[in-house]
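Next up: a single chain in structure tokens, the form predicted on its own.
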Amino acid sequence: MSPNNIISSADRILVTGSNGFIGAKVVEILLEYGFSNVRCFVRPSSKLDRLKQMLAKYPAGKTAEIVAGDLLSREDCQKAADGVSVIYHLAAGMEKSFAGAFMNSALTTRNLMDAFLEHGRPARFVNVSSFTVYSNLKMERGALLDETCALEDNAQERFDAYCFGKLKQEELVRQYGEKRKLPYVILRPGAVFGPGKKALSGRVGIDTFGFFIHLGGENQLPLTFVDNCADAIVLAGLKPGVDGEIFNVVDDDLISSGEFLSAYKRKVKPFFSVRVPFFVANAMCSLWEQYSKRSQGQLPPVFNRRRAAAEWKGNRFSNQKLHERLGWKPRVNMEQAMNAFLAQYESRTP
């Protein structure tokens, strides 16, 4: 770890969502880098076995704090942010309602930033967002999607509460940066995968109708292995000179949806799938969307053109800024990452 970090190894660091798929790995990398004052914020109902096992592996883990609370509580946020220099904010609401997404993504983030500014020693607030905030509706197929591309301007029409919550969260973080001088960095991970997360990304396809519909075709997937993603997040909290920056997080040597699905079938189990070209999927989503409007919402617009474009239109992805501005390099190459991801199914393989 570089000696030119914006904080010392003894400064207090807060990680929200620290028992989650990515959050636990962020905590582990911080301990690996020698940070000895890590505070792990979790929900009261969270299962902590994985987090505690990981903390036990590192000497600095013995001094790590585990604090349970609710980010909707200003008091809990104040306790969490007290004396903290860097916050890695990974806690996210996964509610399906727009009101719930706003409450558990935007309002929680506002409470945390207020507490950080009032009770912390703000060196940086790292907000972990998502690729879902982008809209490629007006982009050409195969065009490069990077940090300069347009954001979704109608999450309601896309019927995506998570997207709505993340957009509002980012908007608040930028406002706090501009108006209250909060030093921040925003990261937008792509499709994060690795051991511990067995579900296939919706960018590959869906099995909603009782069989697998392969919608991704030969589109490039914006994959990032969990170790690589967590390392990028950690670096974003430590690197000097990147306040106010936004970084997409995807790995090197990205593979296609078809390659991913083929490897999965070979390693896990063969199964029937139907490949649907984008123009067909887009047309079907358009019909679904129109019928939903005519039925006045009796059939929710779960499938629509905005979703089709965001997940299956097919773009290329860049991590050039991640390399150049953060000095990030993937810890695990794509071949190793795929092997590690697929190895978790071995106990189920005949």
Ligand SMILES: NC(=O)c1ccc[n+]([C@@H]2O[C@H](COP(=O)([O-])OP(=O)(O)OC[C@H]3O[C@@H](n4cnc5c(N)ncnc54)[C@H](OP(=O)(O)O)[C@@H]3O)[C@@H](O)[C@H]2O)c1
Contents of the next structure:
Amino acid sequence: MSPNNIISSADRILVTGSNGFIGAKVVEILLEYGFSNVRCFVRPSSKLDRLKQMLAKYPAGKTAEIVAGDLLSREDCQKAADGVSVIYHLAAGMEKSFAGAFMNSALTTRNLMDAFLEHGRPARFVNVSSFTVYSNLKMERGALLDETCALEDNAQERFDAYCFGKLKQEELVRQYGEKRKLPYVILRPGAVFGPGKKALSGRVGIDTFGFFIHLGGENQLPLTFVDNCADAIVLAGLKPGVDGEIFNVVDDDLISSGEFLSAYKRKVKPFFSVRVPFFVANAMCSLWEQYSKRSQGQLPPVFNRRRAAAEWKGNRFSNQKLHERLGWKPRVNMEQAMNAFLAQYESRTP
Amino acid sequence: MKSESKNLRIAIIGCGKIADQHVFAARRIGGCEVVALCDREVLMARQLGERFGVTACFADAGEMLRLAKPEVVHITTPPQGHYSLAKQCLEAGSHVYLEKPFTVTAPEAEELICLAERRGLKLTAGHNLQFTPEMLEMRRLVKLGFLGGKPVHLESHFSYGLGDASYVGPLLGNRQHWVRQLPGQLLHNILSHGLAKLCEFLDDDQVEVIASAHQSEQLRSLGGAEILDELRVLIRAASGTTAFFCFSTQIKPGRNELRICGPVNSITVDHASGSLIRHENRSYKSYLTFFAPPLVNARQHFRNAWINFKNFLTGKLHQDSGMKELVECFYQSIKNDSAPPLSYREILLTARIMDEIFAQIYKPKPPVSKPSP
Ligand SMILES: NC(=O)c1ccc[n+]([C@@H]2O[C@H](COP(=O)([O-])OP(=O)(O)OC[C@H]3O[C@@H](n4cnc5c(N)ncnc54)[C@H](OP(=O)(O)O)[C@@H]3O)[C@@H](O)[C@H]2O)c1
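Show the form predicted together with the ligand, please, because up to now only the form predicted on its own has appeared in this conversation.
Below, the chain from earlier opens the complete complex, with every other chain and molecule after it.
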């Protein structure tokens, strides 16, 4: 553990969404680093097998605390934030409805920040956001997408509730930083992959119509392996001098959508896929969007130009800031990461 | 009370998941404008307002009614707030659209209806499945006398999958969740759609209700505690019409159907496929009994598909067409000072039968006597 950390190993740390895909890894890395006072916040309905198994592996896991509640409840937030120095906030609304996504991403964050400021010992609030907040609609294909790029300004038109929730969540965090001096860091991971999550990223393609349409072509994928991503998140809560900063999280040696799909087909199962170039996908999405508008939403605008751009236009990505300011290095290289991701299809993990 | 202004001024109280659909419906109707949004959590009102260009957002219903002066208020809060909020709106002179279930109990529903009538205002309930194209067609046939008389027997099936973890998860994990606080719990929040269809034809208020419910294996494995999710109900109206209602989370594929059996002909309405089948009382000679009826049915299925396809091409096959139709009829009834689209009798009967069902299935179990040592 670095002596330069903003907290000591005995300080209390809260991880929300700690039973989730990335959250459980964040807890694991904190234990690995020797933090002995980790509080895991879970919803009462969560199945805790994965988290409990992991906690059992570490001596410090015995002292880790599991607190059940819902971040929509201010009382539960108070319970969660009491005496806490650093919050890793990973809980998020994955619902399809805008109200649901807003509630579980933005309202929860507001409640948690209030509780943190009132009942915690705020040293850092690590807000885990997502690449989804960017809009590359006006960017050239292949242009570099970094932390300075424009954010989505019409999530409703993009028909993306998750994006809306995350945008509003970030907006609130920045407001609390400005007005209430909350010390925060925002992380925006790209497509997080690894054992425990089997679905292919929508950036590769979709199987909505009964067969796989490969839409990502040779675009670079903003991949980050779950261990690497979790490590970046952990560092963001410990490093001094990064308050108010935003970090994109992607791995080194990114591969293309085509390479990812080929590896998947080779290892998991060969299947039929049709490659559709971006200009065709974009035209189809544009037609769909127009029809949706003309028919007053008879077909919801699930395909539209904003989504086409965000998912399939293609950009280059950089993790320079992550390396430089957080001193982050990938724990696992891309080859090992792909092997670990694909190996889960051999084992019987659900 | 006839509404004078050209554009009806609409407000929404409760800016959760369903509120989006209400705003969309109002937008598609025209002749109305959403002027105010209200939610105890003002950020919820603001997120909706930001997406739909409504700037007047409130946390307090009284303030909203005073400042925005809406002619119609849609109440889309959890049911526990329906009665008091609707009363407040009626007292402020607004017509009210209440999402289902209309109120938590039938006496509350009665009180609201009396108040609305005293004040010359209108109320309706969010029984939007009553207004889908296939239900409108069913009603047209019934009016034409297709059944050949009063319905003899009715059957309504309503299915609801437990697969949506984002809804069921929080509900199961939290005993304080508003759904868990309703007398009929999960059933209370969903039942009225399937029941209202029966109540439309149970033309006598003196009904006998026998309800039985249990918890499915699936819900038990999800940790469903005391929640019941498999319900069967037998109903008999004093006039002799009988009805069967089945609510299930387990039947696959899910059924969302109404069957009306008349003394001459019958009708089946299937919401899942947006279709209507007429069952005509014809007899066929000899082996034709085995050939003709399936072909007649096939023709009807083909016709349904064709109608749906035509409606799709002309942009009339919206998934929420029932809600739009209901809202539009409600607004028309306000503008023309005519009868609201759902009769108060039907709303009340639905509420009373629900009360009766929940009293029967959630009644305290007699204590099990301990075997003597
Ligand atoms: N996975 C990716 O590719 C990716 C990419 C970029 C950013 N991210 C961000 O990374 C974070 C973690 O993602 P993930 O993939 O690990 O998601 P996940 O597995 O779905 O975990 C999200 C967690 O949030 C919890 N949660 C949701 N609403 C809550 C509430 N009201 N109160 C308390 N807890 C609540 C969920 O609890 P339950 O278990 O009870 O449902 C779940 O454990 C999220 O903020 C996400 O936006 C993910």
